[in-house]
Amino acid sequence: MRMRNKYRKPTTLHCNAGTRCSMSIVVWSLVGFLLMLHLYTLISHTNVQSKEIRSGLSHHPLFRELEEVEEENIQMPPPRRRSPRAAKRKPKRPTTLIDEFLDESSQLRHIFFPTIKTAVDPTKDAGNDSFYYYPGRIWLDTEGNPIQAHGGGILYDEKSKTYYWYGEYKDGPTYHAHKKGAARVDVIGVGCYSSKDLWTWKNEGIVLPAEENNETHDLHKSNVLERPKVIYNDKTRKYVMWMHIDDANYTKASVGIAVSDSPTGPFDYLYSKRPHGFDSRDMTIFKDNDGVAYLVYSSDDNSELHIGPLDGDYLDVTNVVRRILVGQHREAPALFKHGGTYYMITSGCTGWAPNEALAHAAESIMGPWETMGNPCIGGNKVYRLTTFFAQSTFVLPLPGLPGSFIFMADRWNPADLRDSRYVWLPLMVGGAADQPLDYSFGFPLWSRVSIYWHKRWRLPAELSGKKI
């Protein structure tokens, strides 16, 4: 005989009249159907837009090209010789890659920073090596000169159709303002570049000079001046410079600002000022299509940066201002736009040393921004974790070929500045990723940002403007 479990609990829901309760999960599965339908909604526009990229430059013929990424194999030189007094007094740490980029008497210096007798000259018929990057390599302009634009940006004038290359014009000897100061040299101003193609660059000369003989000058020699960028303003029909503005001991960490009414100035210097009263070291200024310009700079001791929206002249930011990655210590910012969502490559804070690269993402300008890993891929290890031993400045978006752009980048020589070479390499949005990214809830709202190391490549042809 079955006995009755008079312990075990009814398995049917007690609810009043039977209503309540009918209700209650009628409205708890509609949300969660509408949750589950908003994330396939985002996860389907993100898979939407990705495929529009890569349909968009899967036809291109140099597409492939592009992404096909070379990788490097050096081998450390073997280790110098040390009497055995020297080194029981003080073992010596093994010696790493980024020690031998440093070390100007390594026996590596040339992979790092090749020759003269290597330069890319645009004025020489080099045949199959016409309109190909080489990073690193010392870059000629039209006169036959190592090309000065060092921590700059490019400005694309839509009246003449042409590119504007600006930046710190270093070519001068390199020195230290005292024992432990940073590897500096003498201000001789901001140069310019003007270019067709990209590739063959002509020297507009120097369109900000520095003030030889005013010592209170801002741009007086002796100080500091970094990161110059421009952008024309469509109402006052002038060219505004934005730069960081220091002393020797960057101690005054501003901002300056300088106006002309050609891209080929002179530019005329107005002011400096820390910009909503907090320190300003690297920066940089991006015009969104909307016509509002926006300044980002690294505050409070380089350890997070902030962002908000010029004046309508340019010649002044508002009182807004965002505070975005707060305590990921991060400089050298360098913001694009694609698709609707904005794009920030970043380094880290190492001095002269080359750090690892950093892209973000946000669906405003003002935050909140996400961090999505390492961009770099190609090269080797080192490579990736050193941004090919280069630091960003600037990402130059290519008309015609949706998702591609150039990233622009210094590779510094702290023992001698002016001889800092160029790492332009090409960007992608929705390209290949080499490791999964890392985020902490959901899935990416946005595509991967991948930068293809190359040894050497090339624009496709109609973008340039020649025939290759």
Ligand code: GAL
Given for the second form:
Amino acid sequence: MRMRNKYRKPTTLHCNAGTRCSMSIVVWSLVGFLLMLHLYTLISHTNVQSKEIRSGLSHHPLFRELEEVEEENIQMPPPRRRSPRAAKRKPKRPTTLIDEFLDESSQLRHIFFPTIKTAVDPTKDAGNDSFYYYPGRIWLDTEGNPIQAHGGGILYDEKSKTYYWYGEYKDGPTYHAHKKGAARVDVIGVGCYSSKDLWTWKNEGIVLPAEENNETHDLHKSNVLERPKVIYNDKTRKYVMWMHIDDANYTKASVGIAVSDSPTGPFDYLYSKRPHGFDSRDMTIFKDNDGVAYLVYSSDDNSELHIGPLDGDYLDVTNVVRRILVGQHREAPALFKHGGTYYMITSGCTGWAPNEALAHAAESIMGPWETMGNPCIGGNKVYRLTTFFAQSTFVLPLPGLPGSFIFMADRWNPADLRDSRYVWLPLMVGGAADQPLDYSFGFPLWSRVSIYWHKRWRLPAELSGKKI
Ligand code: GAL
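For comparison with the form predicted alone, kindly provide the form predicted in complex with this ligand.
Up next: the whole complex, starting with the chain shown before.
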């Protein structure tokens, strides 16, 4: 006996080992069962999602057009002449498209900031061009003036069946308050535009104006008011605006809250605060289907985001807050929901200069949030690495078209901020996510987020050309 035992391998898979053997069978069966279950959940979830998307889109053949991958081939201008001495001192590295974008005197300027001649103009009979978006072109309102709604967001007002676009009204001179400080425009206020078709925008005026005289007021023109967003509170029947409030050096790092009985204002400014006691810069608010609204803000010197529910009247945060995307240095958050999953687009932190967008997803809005990768498709590599030379600000769901959204971004013009442009592009949720998970075991339960570059595009005929 002893001799035989001496040469037996001590493996738990050996069947002569009685209880040990049955234990291992149980354990392995359990693992197999769990894997099967996980696979089944994944497949059924993907099926439900793709069915949802298919059912939403199959009736809209134009959506295939929106998902077409459009390339951009931009010819770089020949290098500028330099004196032989300068060339010897510092050999010039090849110029990149980003250098050209940031260079005010670049020969390619017209590509990023086309002149007024090509403006999108709803006051003229645009013929075949009606309802077409041209990302980056000047966009005129119904009075023929360039729309001033930067860092903005859109509220759909159920009562008036109208879209309201709120944003920074920046129609003033750009200057530097400090030598090394960011380019700025004095606060003028929050602009508001209304539309039934998301293309023709009527100026509803400045619904929250700057304070001209009182220097201690948050809204004094020498301060900073950015990224205003408005949601409607069904209980109090008030329109509530949240915004980033700061001083010219961006050290106040607070949120401001204003309220109105009407979507077109005037909004009463209530107060500012550091939410949950933390510094808060780029921010957004999001109202969920159950009526609970959330504030998302870049914090800890923009190194992470914080998310927390607002109280019942949306006039303050509660004491619940979670740190998300910790250490990822993200800003310009734009949150949306599809098929029970929460998604968010963010930018990196490079001031007015464009950088790479990332998409994130979460099963619960309070996290954990997973980073899925760059959602930008088409254009060219530089376009994709710079969010098409723009920065996220809002994602607008298209009613009746599940899985389809408008991605709204700002193409900032730091030399003349009032002339910053809007980059609106189709955003789709569908297909397998292409990045492994950070926090949980297994495959992601959510789909890919894709933002498609288009020089010229419009919504499906069911939406554009008709009052929505
Ligand atoms: C960006 C931010 C903008 C504005 C800008 C100032 O990072 O997203 O909203 O604050 O910096 O440089």
